[in-house]
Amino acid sequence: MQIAFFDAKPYDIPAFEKLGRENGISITFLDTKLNRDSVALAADCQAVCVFVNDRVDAEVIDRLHERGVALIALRCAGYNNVDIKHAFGKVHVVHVPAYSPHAVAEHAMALLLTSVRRIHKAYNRTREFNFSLTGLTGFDLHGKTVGIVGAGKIGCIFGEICRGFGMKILANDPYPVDMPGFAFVGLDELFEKSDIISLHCPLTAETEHLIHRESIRKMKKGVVLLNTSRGKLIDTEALIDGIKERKIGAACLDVYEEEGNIFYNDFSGHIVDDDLLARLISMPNVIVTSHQGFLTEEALQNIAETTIRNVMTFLQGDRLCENELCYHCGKIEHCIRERMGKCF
């Protein structure tokens, strides 16, 4: 098996290189992202390995199929950047549904604590020997209500962390789970009653711009908004207006809807041509991290192990890969429960 590994970063390579060698898989690591301009680099490969900002649309899928590529191996949980419907019958798609839900959930809590206790501001002050406390007043998390949109593994773990702080948990998910202390409610009720709202749902046609002008109007004044899932869950212009109108008290973002050509790169010596991102970063009550919620040693190892296991399972003929994504019954990752073999 020859794999073209797109958008490779230094922290990706060691685990994949080792596991690939141990399993007889040859991996070509490429700096470039996969898109219509770079798809030719997958020539002579049977699989491609892609990440969140690779663009795997219909044209790319057709060109991969023409070149004999049989497998798209996502090394992430989300798959909004892959046209799953168009891939059906042409190229199989697998993903890593749970590389380390603790990593992302803990990062969300780190962002929340940093924001409400002004840790980032205090850090900058004390490095300049400014020990004034003026402007650093925060608020207790104990007793506050957190609304969790998306009660999958990450959302549930984040809720458990919040319960440890003595917070009340409201949750919304099309597939409610039985979690102690979780009250499942409609989105409107969640928006209206939550002091903090954290997004942990996938990006789909239904969830794109889930946070928009109307939903922001329903929220409490001073609400803290967290997003460690996908950038396009939030309408950025509506978010900026909500902050300017003092409706949103703080925003903690590990993702951004136009991050594709910006995140994971060093632009410290350049002018970034994105006015919305520049405005967000300039706001004192906004924290932006560059999609690093997954970035722990444990998560990187789990991602590599699951991805290589997905590839090895695919190579074993008709054996079912539990992490396959397909459009066979329109349920994408849920149709796994109704079939006994490969998607096609």
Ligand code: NAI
Given for the second form:
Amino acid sequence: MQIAFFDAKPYDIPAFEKLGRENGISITFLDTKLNRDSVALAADCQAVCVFVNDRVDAEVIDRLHERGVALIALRCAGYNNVDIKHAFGKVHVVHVPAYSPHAVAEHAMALLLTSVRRIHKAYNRTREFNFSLTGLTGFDLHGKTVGIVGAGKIGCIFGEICRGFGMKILANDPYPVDMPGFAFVGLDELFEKSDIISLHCPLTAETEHLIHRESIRKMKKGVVLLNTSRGKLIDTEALIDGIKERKIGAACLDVYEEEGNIFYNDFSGHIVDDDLLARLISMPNVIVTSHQGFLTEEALQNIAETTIRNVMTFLQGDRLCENELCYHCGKIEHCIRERMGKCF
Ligand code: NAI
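Now show me the form predicted in complex with the named molecule, since the one above was the form predicted on its own.
Once more the chain from above appears, this time first in line as the rest of the complex follows.
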């Protein structure tokens, strides 16, 4: 098995190299992202391994299929960047459903604490021997209400962490779960009552721009908005206006709508050609991290192990790959995996 590994970063390579070698899989690590321009690099490979900002649209899938690529192995949970409907019948798609939901939930809390206790400002000040406290007043999290949109693996862990801080938990999810201390409510009620709103749902046609002008209008004045899920959940222009109008008190963003060509790259010596991102970063009450919620040693190891296991299961052919995705996913009545071992 030969795999073309797109958008490879130095922190990805050691675990994949080791596990690939142990399992007889040859991996070619490529700096470039997978897209229409780079798809030719997958020639002679049976599989491609991709991440969150590779663009695997219908054209890329057709060209992979023409070249004999049989498997797209996502080394992440979210798969909004892959046209899985178009892939059905052509190229199998597997993902890593959970590698460390704790990593992302803990990052969300790190962002929240940094923001509300002004740690980012204090850090810069004391490095310049400025020990003034003016402008650093925060607020207690204890007793505040957090609204969690998407109470899946990450959302539930984030909620438990918040409960440890003595916060009240409101949650919104089409499939409510039984979690101690969680009150499931409609989105409007969550927007109206939450002091902090944290997004943990996937990006779908339904959730794109879930946070827009009208939803911001319903929120409490001074609300803190956290997004560690996907950038397109938020309409960035509406967010910037909400901050300028002092409606949104702070925003903590690990993801950004147009992050694809920016995040994971070093532009420190360049002018970044994205005025909305530049405006956000210039705001004192906005913290941006570059999609690093997943980046812990535990998560990287789990990602590599699960991805290689997915590939091996696919290669062996006769076993059910529990992490295969198709556009029927979740619709039991259409599922042929139980009979066929694969989605098609
Ligand atoms: P999950 O599948 O366990 O949970 C997602 C939850 O969202 C489910 O309970 C689902 O019912 C709910 N949901 C779906 N549609 C919804 C809607 N319209 N409104 C409210 N809730 C809805 O997924 P998990 O592992 O908790 O991951 C959540 C998201 O986190 C992923 O989709 C991904 O976008 C993001 N993520 C971000 C990472 C980062 O590094 N920042 C790393 C890993 C995931």
